[in-house]
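One chain comes next, on its own, written as structure tokens: the form predicted on its own.
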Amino acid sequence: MAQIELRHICKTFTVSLRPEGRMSMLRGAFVRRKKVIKALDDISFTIDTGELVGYIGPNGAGKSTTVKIMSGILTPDSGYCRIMNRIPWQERVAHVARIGVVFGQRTQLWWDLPVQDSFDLLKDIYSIPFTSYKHRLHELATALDISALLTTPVRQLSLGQRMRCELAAALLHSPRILFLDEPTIGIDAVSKLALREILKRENRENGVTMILTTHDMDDVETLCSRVMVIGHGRLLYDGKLHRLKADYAPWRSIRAILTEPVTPFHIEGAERIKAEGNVWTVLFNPDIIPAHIMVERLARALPLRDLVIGEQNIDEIIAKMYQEMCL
């Protein structure tokens, strides 16, 4: 039986707009014109226990209203949802009993206390015994590196140090799932490798069910062997991520900085090329031409001071398949 189900989830969120013109705020104060967006429309997917899925799209996607929507945050205007065999929004307290929850724009640590009482008061609210939260505690201390932050004020770190003190208080509990909403936006590279290793830990050997939502496809490829792509609140692909890469994003990038300008000329095995001023990007497709010897065609013909090799963009692969999905 599948650990997560959601069938048929549709949610709509109804905003105002602001008149527009000279007289806008005084014919905003008479007359409210509303807009009704479509956040997610008609997603359907299961996940079995221990699984480790990317779940990945643009900004406005609906990554965030799906993992409200699982965490009890959100009710869905239809729909079928039932995590670990309850309706989250329905038995909300049993529920978050058994699951965690990272949000990277938003804390669950206490600003102005330290993180040490932030975690004290965790045990309290979960329940925890003293024993196990101690033993606990001290694990995921060591992991993410963290002993030297327990009393420091959460309002006095780092974004880095917040974010692994955010995903430790998730982890107190020992959840048996894990909900993870960009964790690893905007830190530092210290971080988010010890962000990614405890993630990889637990779920190797605890069977932690985890869903990822990020824009860094570094973080998918690392952690998750299927992903999950969302476009204008629809599912656009479940399956592996190398399938996704050869159906919709079988080129690379080299991002090529040269000397002095040079106008644009065709480079035998590339796909497109994109100009501006002494930056050229080169798009080529890896199977037909490997990357070395595009890199080797670049140095012999351009003047060449640096190159970065990169893949295409994740928002130009959801806008493929988005088009693709409509024509």
Contents of the next structure:
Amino acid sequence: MAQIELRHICKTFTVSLRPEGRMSMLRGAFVRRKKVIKALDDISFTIDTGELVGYIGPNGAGKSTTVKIMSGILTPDSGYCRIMNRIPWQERVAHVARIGVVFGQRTQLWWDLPVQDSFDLLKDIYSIPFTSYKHRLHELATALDISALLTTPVRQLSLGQRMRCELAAALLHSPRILFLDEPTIGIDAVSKLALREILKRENRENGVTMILTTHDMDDVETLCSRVMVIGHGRLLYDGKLHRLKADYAPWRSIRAILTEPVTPFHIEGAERIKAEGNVWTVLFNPDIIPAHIMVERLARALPLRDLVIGEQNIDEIIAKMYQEMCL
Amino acid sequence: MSSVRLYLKYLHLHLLTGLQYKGWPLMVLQVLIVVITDPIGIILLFYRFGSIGEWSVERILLIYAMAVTSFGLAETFCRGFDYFPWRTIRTGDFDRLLLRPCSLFVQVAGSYFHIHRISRVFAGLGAIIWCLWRLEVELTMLHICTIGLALIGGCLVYAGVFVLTSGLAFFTIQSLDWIFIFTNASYQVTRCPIDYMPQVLRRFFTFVMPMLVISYMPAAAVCGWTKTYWLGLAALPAGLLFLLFATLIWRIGVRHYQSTGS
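Next up, the form predicted together with its partner chain in place of the form predicted on its own?
Below is the entire complex, every chain and molecule, led by the chain shown above.
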């Protein structure tokens, strides 16, 4: 049976609008126009134990609302949601004891105190037995390389260091499901890699299910086998990342560095050519024309110095997808 | 039981946080000055004109001190609820609390704690003792119990006020200033001799918000101004009732929050 199951979840918010025009501020103080926004419109999906799911979509698409419903903070207007055999908002305490949530932009550590103290408090909050707490802390501290930071007040940590501690805090009680809301926002490359590594490990070794909302496509690419795309409160795509790529980005790209700038001209088989100084970017469809032939044609037509073949940038794919779906 | 332990843990951490900043003795002094200068107007007035009828300065001050001490206790130990409408809910920290497998009540109560607030309690206690000494009240065990119960009851009443405010904050954040009638303004009321208080106000502060039950009545009982001593013991049940009512509103508020979001 699926670990997470959502069926026909709907959620609307009411926001009040300020009237426009002159004296709007004044009138706004007395009369308000109400507007109903559909944050989630009939969302359904299931996630099995141990899946690593990337949940992506533009700002305001309904990502955090879904996460909030799944973590029991919000009650949906209608629909059915069952996670580990519990309805999150009805059995809040029992539910949240088994999940972990990381907000990239909010901290759950105590600003003025050493990291260790925050962890000790979490130990009491989640009633973790002392021995397993010691063991777990040691394990996480080694994996995330934060042993040396434990006695430092949180306010003195860099963003990357803090984020690593934040993740340790969320994993301390060994949750079965982990929700990550933009965990890698604004952090340095070293911390980012460490973060991804531990997430992969947690998933592999302990079978923790993870749902990751992010704008960083590298995160999705390195971590997630499955992606869900949401826009305007509707689920637009749910499936493997490589299928998404095949559907929306069937092309390969060749970056050709030339010895001198050449004005672009058509080469047979190329779908699109972009020239910037002495660098050409050539897109082609490998189903129609094999890569080595395309390279050969380029080599014959251009003064090549170097050459890189790659997939289309995933950011571009997503941007294109949003565009096609009129978001 | 684990809730109590968790709450104490919160206090412990706040204490550590507070001590990180060098300025805390200054803060203690600052609150102390506020507390002491607050009733100075009355004291000067009485000093000049003597007493109003049988209302001497000690009497007024005793009732006032009872209220202030209760307020101080609540403010010290339920500071989180006091801050809740203005800070916790606005910053979205409340979401975080909802994600933890323990009582929301404990978490909010423990979310802020300032050690210097306790100076109000000490000042109040000092004033109570001084007044009782001046009024030549014999401190029997019963009297001490009555006063103790009154202070606990008072603490519950004020905690109730904070909880009530927090509960209402789920519905409206902007228009909550009137709540000060119940907090800071309410103990000012106790400075007015009860005999000269309009009937409406007297009823309000007895049956709606049991201010007089936790200040005047115990004081009257201990000092023998009335014949019905048992009324002085009503403070604790009154406080409990009020807090219960407030908790109800708070619960409704939490439910409302969960269905509307930010």
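Note that the structure is a prediction, hence the values are computed from the model and not measured. Numbering follows the first chain given and starts at 1.
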{"property": "Test item, rigid-part assignment between these two forms: Trp251 alongside Val115", "result": "no"}
